[in-house]
Amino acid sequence: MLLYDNPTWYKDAVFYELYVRAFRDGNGDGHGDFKGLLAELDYLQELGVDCVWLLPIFPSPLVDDGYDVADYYGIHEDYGTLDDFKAVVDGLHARGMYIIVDIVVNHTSDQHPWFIESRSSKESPKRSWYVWSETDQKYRHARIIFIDTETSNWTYDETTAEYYWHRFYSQQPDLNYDNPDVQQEMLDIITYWLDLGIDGFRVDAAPYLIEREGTNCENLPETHDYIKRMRAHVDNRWPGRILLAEANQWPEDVRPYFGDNDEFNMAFHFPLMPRLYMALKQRSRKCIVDILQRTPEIPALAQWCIFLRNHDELTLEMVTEEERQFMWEQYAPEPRMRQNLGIRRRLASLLDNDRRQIELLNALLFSLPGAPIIYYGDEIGMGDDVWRHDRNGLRTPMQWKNTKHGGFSDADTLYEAVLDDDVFGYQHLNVQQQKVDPDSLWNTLRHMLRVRKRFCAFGRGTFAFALPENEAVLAYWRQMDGSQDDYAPSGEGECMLVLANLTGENQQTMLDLTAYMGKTPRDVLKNEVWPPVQDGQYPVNLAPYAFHWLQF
């Protein structure tokens, strides 16, 4: 069992987002499961993962891949039993690793017994567990999130001749957090899973818990009040466990979700992600600089989570309309590649399978402020299939070997076919081949992660841009003096300069290193010594899509 000697372990952690159904089939039925995951824990440890984040594992009709929960106290039958889950928890802890699971607090499935009872009668004891209305004209300022499939946030229910509220699919009715019983039930669910030994939750759709007329029904004070209650509940009984917010909002609107170290421990930085891609096409650091300069300071115990891709479309909600059109033109030229306000493509597909760009964005992911999250399969450069239903093309089976079904399963039929094309097919893109190739993407990223773990500045240090004249060069400082953080290793401190060429051509620039006269930079990724700083202006010549982590 982990001792939580470092209660801010999440600041340094590398997270790995894992879809159990897609990872490894342990019983031969064509679905990934906990037995399959248990067999691959050594793989995750070898890669350099510190914490595994599981997509929803609960019983569900799978209209939304498990985000439509039908029972918060069970395990989906395709994934195995509660004992199988406990074995994974114990296995990760035995390796010094952590595990968090997705908890869907905003809504349930329409197949959940609560909702079945709620819609049975207006007099049902569970009626007030959901949001009902005689009209579909309430809360008209709330946006529709799934614009490709839903035309309203209200759905008419013929049984009781009223409308129920939902922010996502109509099969996902929203819970009513004005009801104290709902609030307490969710705390009881949190208790149940933390008592089973998990290390925290990724809290789905956090901004939408409360509805108020005349507002957009997002980020309301009452929502923050309940999140404070959740955090106090967790901290009081399970110190060292975390709550991670999914709040797809502008940075200034996410900042309150940290509270005063009394709401979420972590939150995703959604607006940064599309700007990493935008910067490559614009051949300029400007959009990255703008969004990070716009990002408020966060509390001392808080941490951002940053990512390049995840299980959903590459969301373009937190960009301007002009930027959205630019991103669609550049990264989703075919309409089928687009979904809702986003793009349904994986990292390698987005970057035309260009190793230089893939490695560059990962080097930024591992060095920008925040804890990085790797989406399963991106460590080997897995692709996608935009012609599959909804987001299924992003959630295909993990490619382990060049054998049947990519080594994912021995079954004849899978929950979703493994990729089998000329570029991303399992025959030529799989874990087994990449692990034995020292120059593979897998080994390159593994090396980056091993180097990252040597420097706590990346997880805990200060961040400041260096802004050379050439805007095609992104440069920033990550520094740690040892006294900034009670849980940082003691020592003389660290001073790291990250350099990145955002273009496919050589770039030259000058850096003002007056403060480092006489110092000799060393590239810790390549273990190469650079020329010493002899005067204030330091010339830099960067190869196409080059990146360097320089230690002073």
The other form holds:
Amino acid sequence: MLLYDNPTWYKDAVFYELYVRAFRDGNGDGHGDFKGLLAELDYLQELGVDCVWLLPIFPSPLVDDGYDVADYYGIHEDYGTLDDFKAVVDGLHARGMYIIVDIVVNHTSDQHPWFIESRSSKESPKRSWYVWSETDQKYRHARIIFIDTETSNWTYDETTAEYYWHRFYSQQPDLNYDNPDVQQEMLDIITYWLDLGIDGFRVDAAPYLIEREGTNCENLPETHDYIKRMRAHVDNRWPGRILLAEANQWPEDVRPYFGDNDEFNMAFHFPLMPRLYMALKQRSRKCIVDILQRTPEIPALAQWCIFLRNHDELTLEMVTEEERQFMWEQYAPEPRMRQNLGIRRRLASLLDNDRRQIELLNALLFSLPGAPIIYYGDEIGMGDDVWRHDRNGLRTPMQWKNTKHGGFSDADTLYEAVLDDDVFGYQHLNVQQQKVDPDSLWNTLRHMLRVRKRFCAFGRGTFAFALPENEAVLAYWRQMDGSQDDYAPSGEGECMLVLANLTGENQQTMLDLTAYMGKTPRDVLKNEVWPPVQDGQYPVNLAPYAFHWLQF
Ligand code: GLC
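The form predicted together with alpha-D-glucopyranose (GLC), contrasted with the form predicted on its own above:
Entire complex below, previous chain first.
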């Protein structure tokens, strides 16, 4: 099977974000590892995953779960060896699946030998690999991201009596991208991993590479210049491999990260995510419509990545102050549920474990413009534990069975205990049980993914809102109208209408289907035929939280 025959494979792909430590323990030491993951590749394939994204896999003191890298050329010892990793890469490729890994470009761990050397003296050859200053008064316009723990982006280092710059934890000093050696080193790291056969990277914290006085130190032109170098480097030697941007920014600020097909292939759509939840509580599509109408077109080869949840707190950075308060009140009533500018809860618990709402948001995730990403465990509706340290409550072991530790490991103690509460505990919530139950969340989502894959329009089609009078109804068209890129594998003329009731009550509305007179829509999820369109106005009656994918 030739993986890169279609160089835009990522447009149609379903992504699955996975934390190796949390997925499956293959050697019984209480930590998930590559052996464990290898044993579950069939599971991922069965679910319908096309591309796996791994959280950082490098040696790390784990102050920030691997986002504090101590060696970019190694594998964390808990996860196994480089050969174990290669077996996972080969295993995925053999199944026609892809793999991208997180690369932390902006900063390293303070335990990285580069930083140890850098901080050792002002004359050290690695001094200028990091951002040092005599004062902590520079770059005052840069916001602090981890506001719960950090009070400044500068930390004083006694050895040389200077401050070093960090956008995240103080144990994560920022690399200095004004230094050409740093720029080159990161390209060498990219080379190393692509040569090992991976299909690309999720590029962590992309907006913060460069600092300039008088700016907020985000999205600077010099940062974009470097990303262009990265993309050219990848495209030249490894066509078909991708760079996915983590740029938690407003749509108009993310748009430049796609460049002119010469920066990122993909970028997360951060502002859309909280609005999917907000729309439910506001009982109105308005916020979703507003943000997507505000989203600029992206280049032909680019694709959004859309998601409901990930390994971080549900970020509320890309909302207004008022919207953030609303989200906190609605979805994080207990103070402990809040973290930084976000909410440390998983999808199912945010939605009160209500199957209808969980399915509804997934139905939107799988049909809105972009490639969907599933966060491991959300396919079975795993819960969280807000009382654990930092974001650990969202990173608990995958629940495979109703046996000891949820079948994750046979060790006595785990890196983090499996959930065992009354609602979300492994005893009643696990993969094994859901796979045999045809009505389970797992089987329902798997069915949706299979249907999604039959229609190119979801990954590549044009997008347009239908705006019926009733604002509780979200409706949009996905269509293959010939304007798509040349790589669309099929799907000519496909025309889909997605309907969703954002409320827990019945909703009626009229759709203007004048352009579809005489057509008979078919609900492709339920495989049901709807009444033909007889005159322009088409009445619809939607059950609580109902959704339909109608093919015309
Ligand atoms: C990204 C990661 C987050 C991490 C941070 C610092 O935002 O998603 O988990 O803490 O970068 O690397």
